[in-house]
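The chain below stands alone and is given in structure tokens; this is the form predicted on its own.
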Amino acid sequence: MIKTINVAQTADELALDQGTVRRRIKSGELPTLKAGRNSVITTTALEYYKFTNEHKITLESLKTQAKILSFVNHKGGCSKTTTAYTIAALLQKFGNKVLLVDLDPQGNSTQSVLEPLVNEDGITLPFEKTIKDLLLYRKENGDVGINRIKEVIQPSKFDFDCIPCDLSLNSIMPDLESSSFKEVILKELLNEISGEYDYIILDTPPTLGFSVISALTASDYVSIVSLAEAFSLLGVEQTVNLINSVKSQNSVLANPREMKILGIIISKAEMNTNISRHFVAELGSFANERSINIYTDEIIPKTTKIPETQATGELITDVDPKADAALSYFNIAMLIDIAVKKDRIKEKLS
């Protein structure tokens, strides 16, 4: 259970008269989750906002420059579309910019977080252009361009930015695989935009296969988003595995040594029973072995909210902020973006 404190509480913890919190919560600097006149305020935005104030002046300084994190599993249905959107519109939130790539030809993505374009006669169009059409220009062109790529970002819903997807992407995919330095493409028409954004999320298909290899390849961070049931031990171990053979590539191209694992997200747990409660453990022993990190805190509980608000086009942070899916996806964000944050100083420092 995630627990949540008031601005009363918030103000003790901070030694701040209330007045002050208020003000920072209104101007973003202490993140929160509206509830009406309310805000939802978790002890992990207590720590967002005691890093993000300690390093503030660092911080600052930092030249935009994307990390690309990817969202992957390679079973359908675990919730890592709506995983991938939630924390991009969370991150945008927190004052980063953020560009969503869609990588999986079923466009969920794009569909959730898109205006559809309807013509007059109520027909749902295609988008001109997607991220079919930057791939392929990449691989037979080389360079893209800011330009030609920005022409085909779209605003979404939701405030980041969105690069769309729709099945045409698999009419491609035989060009792509053929090509010499094939798991590279993506990654070097993400360097061309990355000077543009703070992160760059991917969403990826629900496969093992070439798309998810080139992603994983263009990627700084990767998070796992899995179920708690049968046979969900056996598809991390998998990607897990998967990831370990992309950073082992021998290529001055591809580069991928660095990439980490932020961590395992558990969806549409049950912990009322015991059988997901014996999966969490499973999941949580075999991160525990190798040393992955589990949110083990912020498991998202399988609620009929989330396919509500995916079907309404909207998010549950918004919808219901007070909910357990919702403080989860919440707390989930703010532990990336400091985790993220904390490499950047790093990096900086170094």
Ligand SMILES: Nc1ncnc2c1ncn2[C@@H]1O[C@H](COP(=O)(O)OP(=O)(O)OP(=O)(O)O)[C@@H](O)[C@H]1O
Contents of the next structure:
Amino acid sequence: MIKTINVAQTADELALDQGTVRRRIKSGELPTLKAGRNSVITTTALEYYKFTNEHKITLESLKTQAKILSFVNHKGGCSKTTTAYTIAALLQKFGNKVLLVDLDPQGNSTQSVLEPLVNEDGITLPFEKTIKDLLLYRKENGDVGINRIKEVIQPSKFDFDCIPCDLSLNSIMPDLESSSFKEVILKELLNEISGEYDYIILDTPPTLGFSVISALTASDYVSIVSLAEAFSLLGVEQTVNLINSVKSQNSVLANPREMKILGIIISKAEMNTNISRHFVAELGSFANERSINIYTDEIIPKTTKIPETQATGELITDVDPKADAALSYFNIAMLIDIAVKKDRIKEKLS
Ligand SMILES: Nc1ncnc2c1ncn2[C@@H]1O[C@H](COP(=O)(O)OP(=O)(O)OP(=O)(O)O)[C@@H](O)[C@H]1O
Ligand SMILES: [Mg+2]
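Next up, can you give the form predicted together with the ligand of this protein, since the form predicted on its own came first?
Below is the entire complex, every chain and molecule, led by the chain shown above.
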């Protein structure tokens, strides 16, 4: 369970007075979740504040250049979509410019973050253009051009931008897969807009197929989202194998990317049951043996609040910021942002 701290404790920890802490919260330098008039603060938020404060000048001097982060697991229903858009919203809230790209023909990210298009008769209409149109254009004509890409980008309810997806993506798959440079079509498309964003987040479908391979080929970072139940370990293992095989393929492509696994995120855990605890321990050993990070202090519990917020089109971090699931997402997003920014600083200095 993640502990929260109050303003007085925060002031002590940061050796600041309480008024200054309040001003840092207001300016967003110290990330918090809002609970009515109060702010929810975690120790990870202090870590985030200290890191960004220490490297303020270097971070401000970094040019906007998107890092691409995929959320993957070929097993269905393990919270990839929920995690992708919640983390996207938090990264945007921390001051990053974020684009979420839905790569799943189920379109769950699209449905979760975009207001539906509804005609006068109350009928929901498909988005006029989706990721399918961009991929097809790129495959057939090369450069898509920033203006054509911007026509497809939609503003989401949660401040970040989104490229929608729907079932029609399936219809172009045979066409895309017949292309000789099929794996790099998405990567090249995203390269065209990488100067506009700090993060491009990819929500992927529950397969080990072409869409996921394309997402991994395009990615700088990947997070594996897993349940803590039977077969989870097998799913994670197969996903890690796929990541490694894409990594070795990437290294033979021109302009290879050094893709990093940011960590394994465990979702829908019921830590009061032996079975969840058993599978969390299994995932932990698997990760440790391979030196893969695992967010064991930030496990996302199973809670009806997540499907409830999805039904109302809201974010758990806004609706119930003190809920364990909200705090876990809040801390994971800050840990991701710190890890990526550390790498960006290293890149700049090298
Ligand atoms: N922490 C949670 N507690 C309870 N339910 C959750 C939690 N996280 C997600 N869910 C629910 O689980 C279902 C699957 O979540 P989600 O769509 O995010 O998974 P997914 O991995 O993207 O699925 P798919 O493989 O189909 O793309 C949804 O109904 C969602 O509301
Ligand atoms: Mg999904």
